[in-house]
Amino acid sequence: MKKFFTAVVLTLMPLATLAATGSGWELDRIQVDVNDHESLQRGARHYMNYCMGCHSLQYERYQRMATAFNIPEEMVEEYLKFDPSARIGDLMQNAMRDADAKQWFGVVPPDLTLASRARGVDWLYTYLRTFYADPSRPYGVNNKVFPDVGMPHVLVELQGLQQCAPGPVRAANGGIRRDPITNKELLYGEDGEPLNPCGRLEVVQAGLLSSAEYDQLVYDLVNFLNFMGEPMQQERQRIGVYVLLFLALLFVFAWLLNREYWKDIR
């Protein structure tokens, strides 16, 4: 019975991964680290340079970012705060008016303070890496995990421009369809047409960064958003260790007390 349930779980895991995106594109997995201050500092820099113009962080303050990331407040004032009227203790809001945003984008760009908690870090990481050329869209790009996205690819100069390429096809059990003889992925049908015309993305116009460098930039950015979504993670984890130690100690006394109660009955 145990082997049966293990087999069921392993079979359904790929399907659950696909369903998580809502688009059939498998999410890339990352492990964020809120203790990596260098990554968080780089993520803050990337966010302020490329995202803050449209997406605010209105539930957090500049001062918290400075304190948590070990950034001197004067550096935040000079390099990470572009609104001269904002003070170090103010909420991180941008200067874009909602009326202008609706006129330019059709909708007000969402605040991203809680984006990591709403979408998950894997979704954000994959989203920022899966923009591709689509001339039918207003900004000339689309996204694999957010079909018909209304956002331009603001990092295209860094990543480069990607386009669709034939990719693998999922079988009914969630695995990759393969040739029964060669065991190679089936990319084309008997008529020579791609079975999945946009199953992979390939860079056709190089950006300023290599693939590894861009992945690191996106990781730092997502790591930053993950922290801003729950700044108390470090404190929660620290307290959690003490709670578990207390429960372990309490278990010892509870076990001894239980043995004392039942020693005469047994």
The other form holds:
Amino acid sequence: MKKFFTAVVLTLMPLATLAATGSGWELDRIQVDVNDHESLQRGARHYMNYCMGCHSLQYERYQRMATAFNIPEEMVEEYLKFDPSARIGDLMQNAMRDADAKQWFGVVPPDLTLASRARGVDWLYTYLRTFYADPSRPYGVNNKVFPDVGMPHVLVELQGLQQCAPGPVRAANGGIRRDPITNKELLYGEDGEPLNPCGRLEVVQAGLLSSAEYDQLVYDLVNFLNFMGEPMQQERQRIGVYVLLFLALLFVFAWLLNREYWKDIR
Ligand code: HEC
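Same protein, different state: after the form predicted on its own, show the form predicted together with heme C.
The next block holds the full complex; its first chain is the one shown before.
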């Protein structure tokens, strides 16, 4: 029995780690769509422009992206592949040297081919939208779901700079604490101090994009990373339909055969 419980706990443990972000910040949820080619194309372009310099995608090839998103190869050459020595069939590597990266950021920026599998799409979506000003950090920014991250806010010119603002706190029953009379969220304690000084983020220096446009850009990026993490998704879903149809057909014959076997026994 004890063994059984240990097995159950061990099986469920990865779920528990997935559920917690570690920082207590609630993740925003998105529905990714591997069939939305326009979003994937935009995501690929943003990635190559803003991320590839530091984060490689070295377990995937340019070719796969071109075929899956219906991008002609000349367009890949021109707009998506900035390394002139790489060919379309090559893995998507970058030129940053590990030793240099360590010196600049304290850590080597990880390869992001499998980031969507390791972190989940909701985490990525929230991560890229929750950088905020923090003068105590080397690059002047911190992150809500990845505290003390070594990455600078590379999209700051698009999003603008966010700053902490007082946010709501949770009551003992799990809901948001509200003023019993006005029903407004309680942001300040009786002493006038914010209860949760960094519970919300507000843009204090506007960026080039509105907040909806920025969210769309991040969505496209995460959609793209989700594809990279499992490029066979479309194929898997298409084949899955045939497999289920085949099983349904097989069921008819299996049932007829079963009936035949038991005919004289019952
Ligand atoms: C100037 C270099 C640089 C650029 C450009 C950059 N990053 Fe990063 N990124 C880093 C570094 C360094 C880390 C590691 C941070 C750490 O571990 O503290 C990191 C970490 C991350 C992580 C967390 C990985 C993990 O699971 O630990 C994600 C996700 C990420 N970056 C996404 C992006 C995306 C998407 C872009 C493009 C919009 C981007 N980064 C652009 C330097 C960069």
